[in-house]
Amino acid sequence: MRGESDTCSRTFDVLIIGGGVVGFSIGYGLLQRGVSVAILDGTDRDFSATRGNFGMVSVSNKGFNNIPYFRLSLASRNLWPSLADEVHDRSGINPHFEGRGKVYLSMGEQELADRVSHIQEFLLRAGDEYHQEILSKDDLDHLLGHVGLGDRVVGGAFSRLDGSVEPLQFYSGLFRAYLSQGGHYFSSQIVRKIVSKNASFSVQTPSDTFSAPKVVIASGLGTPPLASQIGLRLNVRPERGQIMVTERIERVFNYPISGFLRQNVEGTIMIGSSSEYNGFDDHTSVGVLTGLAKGAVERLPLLRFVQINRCWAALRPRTDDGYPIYQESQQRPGAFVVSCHSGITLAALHARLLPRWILDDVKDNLLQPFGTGRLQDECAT
């Protein structure tokens, strides 16, 4: 991806620190308001959640213990079709958004019973907005396209709330759409210092200085030290996820399976992803990958004969309670922090709702529960 030339102006209406899905979703939305936007990105050596994405627009498994998070995710999913169409039109790259739903497979009677209890309780908490129905093994096999489910599968569930997108196509399309709308992008710009003065911010990197009246920090695992410079204290820990991708085969199943299996448009099958806390180690491990492969074959025995072509791991940012953070600094008004684990799911909401908050100081009710106040107070710089 290209960066700007040395002759480009370094003064903008909004600076976004972080060039992942979150940063570009916000940047794309801001451009629709007619302001000038620059995204400052790091290097390919940085830890990046974007390159480890499974591509799910997940709703039905979000917010069981936090219904506002469920509603936040649902609102974004409902905005996704229009965002996908815009990205396609403005970039020429189809992100292949599908909002048909997701299947859950239960391995054994106890797991199925737990699934039934989970759905019943979720319905009580969320009301009619929630949807997930229990299906028999035969009905699930029919829904998936007669794939031949494994012996341990006893049944499961289906939710029409969920969707999926091709993550690399979406990111590439979003990047191109952002540029086509006049957005600026600067690569290899590792931010060292943020200074506020006279209602403006000066953002300094080893090679450049950028300025704007608004700054948005959306740099994933790099967020905490930058947030501390604008008077905000928060923790973001690395969660490692490992993914496997198979060779291309003919279409096998019609719906993503519980965030564990999904077939891409070109025919490859993604298997994953794991959830591990091992510090900043982003290497794959044989034990985890073996477990993923075994779980895939237990669910769909036909995968036993499919070749694995690629495996990788990536680190995703997790806040203390696992929920997003949308916070403007009280000490440095005009400086914002956005941190979330579900950059794909929330991309449409970020593009549609965050510009009004950043530019007009109007924070939507959907965002209100997700400030830093639920975790800890702001601290002095």
Contents of the next structure:
Amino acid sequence: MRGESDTCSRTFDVLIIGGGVVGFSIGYGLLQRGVSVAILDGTDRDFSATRGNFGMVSVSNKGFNNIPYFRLSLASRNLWPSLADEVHDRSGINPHFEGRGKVYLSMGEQELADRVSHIQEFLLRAGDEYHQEILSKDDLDHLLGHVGLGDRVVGGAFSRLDGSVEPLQFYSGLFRAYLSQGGHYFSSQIVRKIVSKNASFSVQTPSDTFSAPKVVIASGLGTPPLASQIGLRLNVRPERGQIMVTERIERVFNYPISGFLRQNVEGTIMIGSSSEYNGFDDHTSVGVLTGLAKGAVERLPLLRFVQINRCWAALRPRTDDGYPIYQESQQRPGAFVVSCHSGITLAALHARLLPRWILDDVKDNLLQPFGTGRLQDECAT
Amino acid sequence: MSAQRESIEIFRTVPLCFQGDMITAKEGEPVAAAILATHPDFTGKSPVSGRRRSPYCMMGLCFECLMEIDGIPNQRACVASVRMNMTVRKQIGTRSFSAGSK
Ligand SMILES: Cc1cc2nc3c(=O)[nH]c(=O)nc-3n(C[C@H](O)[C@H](O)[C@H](O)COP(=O)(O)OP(=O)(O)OC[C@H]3O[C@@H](n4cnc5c(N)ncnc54)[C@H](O)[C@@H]3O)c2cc1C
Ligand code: FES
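Next up, the form predicted in complex with its partner chain. The previous block was the form predicted alone.
Up next: the whole complex, starting with the chain shown before.
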């Protein structure tokens, strides 16, 4: 990616540490307010969930045990169409946001019965905003364009709340849109030190020093050591996910199938993603990939004849309880931490709602439940 | 060098059907090499852009050489070895979902 190596002023209104989808969403949003923004990013060798994710804008399976998280995801989903259009206009790259919903397939009667009661309970907790309806196997087959469902599929459900994007197109479009709005981007600038003096922060990398009155730490797995420098103790653990991608085939199914299958506009089918804890190991493993392939063929038997072209693994940054963190430092006001597990889903919300919090100190009600306070409380009990 | 050359020489010449025409190829050589040697033209069209494609890396990585080989679509012609009596066609656009099941 293009970087800058200018010798002019290295003072900005806001510095963002981390150039993944979280950093760029915030940076893009801030530029709409007319402030100067610089993103300091690591190198291509760093872990990058942004370059390896599945591209779902997930809502209907978010926050069963934490309704504010469901509301956060839904709010972001509703902001997605306008962000997608803007990114398309400003970058010339179509992120292919599709918000038609997603399908769940239940394997066996027990799974179907569990889904029925799960939906009932979700509706009770979340109210009318929630949507997921049970469908018969025939209805699902119809919805999926008669792709042929496996014998063990007994039924399933549909939710109109979900959507998807082409994750790499979205990321490169966002990157370009950010540059076109005057944003600055510096790669290979691994931040080591954040020092605050006179209502300003000086952010140091091995080669340079940058300064700004506001600093946002959005460094994925690199977040904890930086957060501790502004007095915030938090964990971000790597959660590995593996994905397989097939050859291109005619467009066959128009709805993503939850947790398993999605067809890109260009015809490839993504199968994934797994969820594993294996430290900072981001290699694929045959066992997990075999499981994904079996699961996919069980659901759509014709996939048996479709070739796998590529497989990869990437690491999701995961907070202790899996929910996002939006926290300003009390010790060092003006310094913020943002970390989340579903940075694609929340991208639109980050672009639209975080600028007001960062620039005007107005934290939207939707964001209130997601400070670090809850984690300390949890440690105490 | 000369030993290598000899090992190539011992490969049998076999017939191969390309777009309905019979051509000759060396058994064991990459299908892409056999096609390029006789028809230095495009081997398929991209399903995304519709533009003509032909083999590029010759080592299985770029997927530019996709062809239909013995009825199976989207095969990388550079890593498929020539066997007796193969039928090879240009890969034009995307394959159908059920294509491989026949
Ligand atoms: C397999 C898989 C599937 C997924 N599927 C989905 C999905 O369907 N939907 C969804 O919403 N989310 C999904 N996710 C999650 C999503 O990809 C992440 O939430 C998101 O990419 C996180 O973005 P980030 O910017 O926080 O982190 P990253 O993308 O990891 O980026 C962090 C950046 O910070 C930089 N950095 C780190 N330390 C420093 C430092 N000290 N100085 C400077 N820069 C630094 C790194 O170089 C890197 O560029 C998936 C993730 C994976 C792995
Ligand atoms: S020529 Fe590159 S994969 Fe065949």
